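Form predicted on its own, single chain, as structure tokens, below.
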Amino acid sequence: MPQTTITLGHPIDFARWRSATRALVGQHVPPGDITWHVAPSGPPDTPEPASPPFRIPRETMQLAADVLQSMLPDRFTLAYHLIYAHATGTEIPPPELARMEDVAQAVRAETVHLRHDLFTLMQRGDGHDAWNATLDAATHAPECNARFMTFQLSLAPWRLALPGRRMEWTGEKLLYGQDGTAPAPIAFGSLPPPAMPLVNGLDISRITALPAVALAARTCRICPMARHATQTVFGEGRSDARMMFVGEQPGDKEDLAGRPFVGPAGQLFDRALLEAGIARDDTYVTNTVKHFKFRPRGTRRIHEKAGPEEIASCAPWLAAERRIIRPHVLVMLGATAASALLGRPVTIGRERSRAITLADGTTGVVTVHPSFLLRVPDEAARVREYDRFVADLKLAASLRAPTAP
């Protein structure tokens, strides 16, 4: 069989390697018939898939990603062999598998030390406009943690010098190049996933920009919900909003759209805001939990209540939103949100429709979640409950501090 050459955009081009691997494994091309070539200006030489897609366990793909973060000259072939063997049911020679596991362990170990080194360097700084550092590294783990550095520095520019190569975030794009060549733009999404989940070791309290928190949250894999949901659904709205609304979790529509409160409950919420004289564009809307928890039922996904573990896992993201936005009024929509924010069990009937002073001085208001109104079976009762919900929103609006002249 003729040799197949695959051109990658940079030495850790995981995205193009993965696309080529899916196609070539689907065509049953053995590892020895592929040459992997790195050429920053080369064309994207990715073959078309020739068979139905196949599934690879997350652990296997992570091992491949770890191997690609090593400095092994044949790392692309090794990682391809791992996927090829799993998809075709063939065996990898034990010495080759042991070699992959050894380099993966070295990558993970360096990642642990890297986090500590980066924290130390970022705290020290150098007093210049752009954060600069020089770091020794025996693997490509620093490059794969470019997201980590960017989020921790709240999207501010940075430069990192590494043995034989350098990387830079300009504030708008990521540049990467070998010594002696001009750095070229690369995409964060082209890099292998870090050997350790990004959120592990991420000091969320250091992030000062809301967009950086939102981007970091999209990589979170702490709780099982993140592995099944379509995407992270972070909050949206003004970063200087005087009113912040917190619900329970995204639903099916929100999970697909990637935005909070856009489904049936969200539409009712928008209507109630309008009647209460509140412009949604002037507020910040989010959820206690950032992923959709559900159980499958045929082709449908049935909402399941978020539990203590999910709430605790997402608590740092919600805390970061509150810390950065610093709202005057915090409206808790439903018992899950109220319990998470007040730190105690909450009965809506006893807590709603009154001002509550929170520990940070924010004024809190507890009310029902809009989805509750959709479940009220009686029309007359539904009208009464809706009117009461609007009254709660009007109360919250009246508690806002006046806008400075």
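These numbers were taken from a predicted model, which means no experiment stands behind them. Note that the rigid core is defined as the largest set of C-alphas that superpose within 1.5 Å between two forms. Residue numbers count along the first chain shown, from 1. What changes on going to the form predicted together with ligand URA:
- Relative to the superposed rigid core, the position of the CA of residue 389 differs between the two forms by less than 2 Å.
- Annotation: Cα of residue 100 displaced by at least 2 Å between the two forms, core superposition.
- Residue displacement note: residue 339 has its CA displaced by under 2 Å between the two forms (rigid core superposed).
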The other form holds:
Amino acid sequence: MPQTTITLGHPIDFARWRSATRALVGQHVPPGDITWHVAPSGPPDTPEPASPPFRIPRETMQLAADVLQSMLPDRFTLAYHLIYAHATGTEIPPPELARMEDVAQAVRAETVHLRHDLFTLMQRGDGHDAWNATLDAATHAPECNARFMTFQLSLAPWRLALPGRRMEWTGEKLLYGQDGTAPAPIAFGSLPPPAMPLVNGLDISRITALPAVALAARTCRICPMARHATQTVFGEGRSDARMMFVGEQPGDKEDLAGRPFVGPAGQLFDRALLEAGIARDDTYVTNTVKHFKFRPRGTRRIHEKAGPEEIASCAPWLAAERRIIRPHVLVMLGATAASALLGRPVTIGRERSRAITLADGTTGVVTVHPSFLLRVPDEAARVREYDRFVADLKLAASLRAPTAP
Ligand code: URA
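Please could you give me the other form, the form predicted together with ligand URA, since above is the form predicted on its own?
Entire complex below, previous chain first.
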């Protein structure tokens, strides 16, 4: 067979690799017949190959994405082989599969440290001026984590020098360039999804039962909040729920009870669910961040907004809940949940009350956080806002697939 050459726009061009993979696997082109080539000067102008419909399990695609972040010279071929074997029902030689898993494991093991390093660098920005940093990551691509933290956490502009390449966030655009070329804009989605980090040496992405994830989360100490809160407040509800609700973080009452949404905002939420015809017991309710963040004032504990580091640290837990539950509809209660789940800054007023497709294909609905309703000072406005909230919940319920008869 003649060799097919695929030209990628940058060293971890996940989007082009994925669309080429879909097209070539559809034509049964074996891994050995493809040469992967990275264009030295940014994305080539050639059109994307047509991609026939093709279903690849999320775990398989994530393993391929993790392999691409390893920066191994043959990473594109390895990741292609994974998808090719899955689609054609052929076996990957065990040593090759073991190598991929080792590589992915190493990438996951580095992710927590990498996010901490990036976060430390990012704190240098004062919110206006771009910060500049050099990160000596020769074997692991930090680009996906830099993107993840930036869009998830709405960070200030930055410039990051990496071995042989540079990346820049202008506040509006992501620029990327290899040495000797001017950085050019790249699409956010051209980078692979970041690897699922290991927490306390544990690979959460391999746990398949929700109670086991909840148990592991109890011992998580990767962010400072865990040292002050009473306990981890994990999500609760059905592991086969069709609707999943995500709030911001537990409040005072939730911290003491160890259960999400049981305080004043939770009571309002329960009332609205009832009015929308949704049984809370049939759903799964959780938070973006699993610990209560507060500032002591006398004997009171005053809620403090969860910051970027806490949100990034807790992301593996939320990802694990989503992976296991696979809800039909994900309801994002407030801006913290919406920007964490959509991976970009979100203005609630602009994005609420309609179906949104998340990166993995899940249907989402953005709405206000119930505690917002408690803070509306004017009675008439409060009633109006509450009715809108109930309407959003009804919309979300209407997007569930029906239960099997
Ligand atoms: N607010 C939240 O976001 N979550 C809770 O569990 C309680 C209040």
